[in-house]
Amino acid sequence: MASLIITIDGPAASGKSTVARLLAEKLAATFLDTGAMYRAVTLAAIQAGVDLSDEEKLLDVLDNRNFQFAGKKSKMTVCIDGVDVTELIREPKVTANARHIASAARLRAKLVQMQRQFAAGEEKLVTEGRDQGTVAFSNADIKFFLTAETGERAKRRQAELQAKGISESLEQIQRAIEERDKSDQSRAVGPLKPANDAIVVDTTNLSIEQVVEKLFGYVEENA
């Protein structure tokens, strides 16, 4: 297992996953998307034409593709069977269905296993998702958990999406924002919610700088 862990979760789009990418580039560490480990199983599942609310078909899916998942350091990239798919993994659709992998229950005990092995291969880590300092590694040294008001999440969502020439109205964006926070915070399994060890950042009014600064100076200061 890594000699440092620092888990940085949070909803959608409250800017975990660039932050903590840019936190693991500062630190020399390995950056964990664990999000993109369930954008890929989601988009085996489409790609297979599976039901994606039947959690038989979607362990068959999850053990019978290959899926490759490599950490170099700031940057994390995703094959399935051999083709890489880091940039597939982020389209709307893959986006939209990926909370079906998430709540399913022996899915995603799959998944953060594999998670696990991922950090058992690195020195130091910074792994960012939903359940990282409450499930996946609850002795993490360190545990983040970001939050930012809606409104300003679909902001963001909208100008990731523009960046990529896709065009979505805020208010889908929110729509589609509020019903995945909805879904995560009410599963079984792995429900969003802070660590009751975690540091609570609010980055509504705050550039990604400016928390990165914030997270890595408690880091200095505690690791």
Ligand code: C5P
Contents of the next structure:
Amino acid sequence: MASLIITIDGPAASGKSTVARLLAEKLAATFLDTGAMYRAVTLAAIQAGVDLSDEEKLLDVLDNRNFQFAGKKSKMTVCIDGVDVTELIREPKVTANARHIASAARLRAKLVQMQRQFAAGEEKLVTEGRDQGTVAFSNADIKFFLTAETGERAKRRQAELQAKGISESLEQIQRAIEERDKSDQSRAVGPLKPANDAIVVDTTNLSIEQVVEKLFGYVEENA
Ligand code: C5P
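Return the structure block for the form predicted in complex with this ligand; the form predicted on its own was the one displayed.
Every chain and every other molecule in the complex is listed next, the one we just looked at coming first.
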């Protein structure tokens, strides 16, 4: 088991991936993006043409394809059957359909198990998602929960998409974020919520660098 586990949970587009990656870099820790795991299973299920609401079929996809999540320090590469899908899993179609995989209880249990196995092979880990501090690593050394106002999160997501040449209206993005929040907060298993012992950080008026500094300062004092 890793000697230091830091969890960062939070809603869509709260900046947690970027912050977790940069914090991992500063701490010479490995970074685990658990959203990428849900996205990879979603992509594989779409490719297989299975009914996304059929949990048995989703479990078959997870069991029969070879998923590889390789953490190279602050970067994580995702492969399915040896094919690098790190970029493909970011497509809007995958984002919109990940909620099916996220609400399948037995599938979640398997992914949580994979996350713990991943942690077991690392010395220091910064892991981000929705349930890292509440379920996957309830004994983590330090837990953060990042929030930001929905409008601000929509702006950040729009800038991210624009950088990739994808143009979507702010209203459209905000609606999609609200739908994802609702689905993430209301599912029966591993719902999005701060752990009782999480430090909640509102990033609405903070730059990425400021958030990273804040978290890093806290880790230095408390780890
Ligand atoms: O963080 P990201 O947007 O990449 O996550 C994609 C989807 O995977 C989320 O909308 C959420 O439903 C799901 N997820 C989850 N639990 C995690 C990480 C992600 O349910 N630990």
